[in-house]
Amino acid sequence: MGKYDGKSVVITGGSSGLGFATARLLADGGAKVLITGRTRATLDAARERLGNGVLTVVSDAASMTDVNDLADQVKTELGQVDALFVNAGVTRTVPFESMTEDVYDELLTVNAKGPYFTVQKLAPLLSSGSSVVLTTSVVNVLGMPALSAYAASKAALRSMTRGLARELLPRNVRVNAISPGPIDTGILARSMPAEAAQQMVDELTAGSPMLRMGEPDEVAKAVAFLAFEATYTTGAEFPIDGGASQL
């Protein structure tokens, strides 16, 4: 018997990074998992690693058509949902002086508008006693250069966590958030030259009170805890940042 046998889970942004690690943890524990991603190629690659039992849906959090279609597909594939992990998002590092309206709109659309309406559209499918987990970020409480708009989008999610937690209480649905700090998802190595990536890792490690970056599996365990075990917790934000926002 798996720990999550009989549970149905939806994870947006589940084809890589934190979403993928969470999908793997829950699927390995027996849950029926549906993940979303923006491209079929990334979803197919994720399913190959996760196993064919994981369901995949191409869906872009920036598209309201996709958000509406996702709700229909979740209803068809899963019926009721026991946990919704709203993890899809984008990061853009742009200094305040160089920020453009297009980039600002992208950040707020994908990171705040998309999650809000994803929860709204899937809320009728959430079973009594189920939960929603949103992904915020340590930068919503730390002033960091070149991340002001990104931080604003994640701060919106933090506020949304409280508001939705109150509004979904009558349905017996809990809403919480994880707030990751620097997590070693491999994205730096994939997106930057090796020397620059290593320099960034060294800086992030040196800036952490625990003197290391976090691992995706550490985030996945926190998501699973909030989703299924923290039954007397709602409206909270759980930092997973090596103490960066607390010490």
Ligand SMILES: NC(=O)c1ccc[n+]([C@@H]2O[C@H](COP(=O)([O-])OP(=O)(O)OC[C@H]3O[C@@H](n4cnc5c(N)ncnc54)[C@H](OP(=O)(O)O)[C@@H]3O)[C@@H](O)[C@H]2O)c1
Given for the second form:
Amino acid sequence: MGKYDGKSVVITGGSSGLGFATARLLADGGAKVLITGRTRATLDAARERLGNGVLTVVSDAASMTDVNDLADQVKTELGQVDALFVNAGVTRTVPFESMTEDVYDELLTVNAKGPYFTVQKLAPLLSSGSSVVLTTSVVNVLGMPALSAYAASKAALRSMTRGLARELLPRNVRVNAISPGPIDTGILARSMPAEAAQQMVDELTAGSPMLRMGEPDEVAKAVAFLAFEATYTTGAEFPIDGGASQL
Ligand SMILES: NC(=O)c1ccc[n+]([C@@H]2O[C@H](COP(=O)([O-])OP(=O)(O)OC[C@H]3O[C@@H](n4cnc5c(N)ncnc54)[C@H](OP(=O)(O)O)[C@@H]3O)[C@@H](O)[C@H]2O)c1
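Got the form predicted on its own; could you also share the form predicted together with the ligand?
To see the whole picture, the full complex is given below, headed by that same chain.
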């Protein structure tokens, strides 16, 4: 018998990285998992690795139409939701002086507005005793170069975690955040030129109290804990950063 048998889980941005690792952990434990992403091919590849029981929905967190449609599809496919992992996000490293309005808007839309309305639209489907986990970032409490707008988007999400936790409490729904430090998912390589990405990885590794990056599976375990086991915890942010925000 699986630890998560009978549980229904929705993971935005579940086709790679942290979302994928969490989908694998929960699906392996017996949960019925629905993942989203913007790209059909990436979702199909993820489903192939996760097993055919995993449901996939193409949905862009930046599109209100997609967010509304996602709620309809989740209702049809799962009925109710026991854990909602709002994880889809983008990183853009741009020095403050050269930040453009378009990139700023993209960061705030995908990383803050999208998650907010995803929770709003899926809230009616959240079962009593269920929980929401949002992915913030260690940079929301650290000043790091070229990440000011990204950090602001994640700080908004951290703040929302408290407010949403308060508003969903009467429905017996907990809302928490995970705050990852540098995790080896390839997100940096996908968001900047290879040389710059490697330089940042080297700096992050050297600056980490544990002198290493984290693994996606280490994040997945924390998400599963907050989602299903941390029954006296709401409004909190759980760092998974090798001590970077604390030491
Ligand atoms: N890795 C780290 O070091 C780290 C540290 C702190 C915080 N985080 C946060 O953790 C989350 C996951 O990051 P990751 O490293 O796992 O990145 P990743 O491997 O690039 O995965 C991101 C996932 O989100 C999806 N996605 C991206 N934009 C989307 C959008 N607009 N709508 C829907 N889905 C979208 C991607 O699929 P498509 O591209 O196909 O849409 C993919 O499934 C992000 O919120 C990121 O900011 C990561």
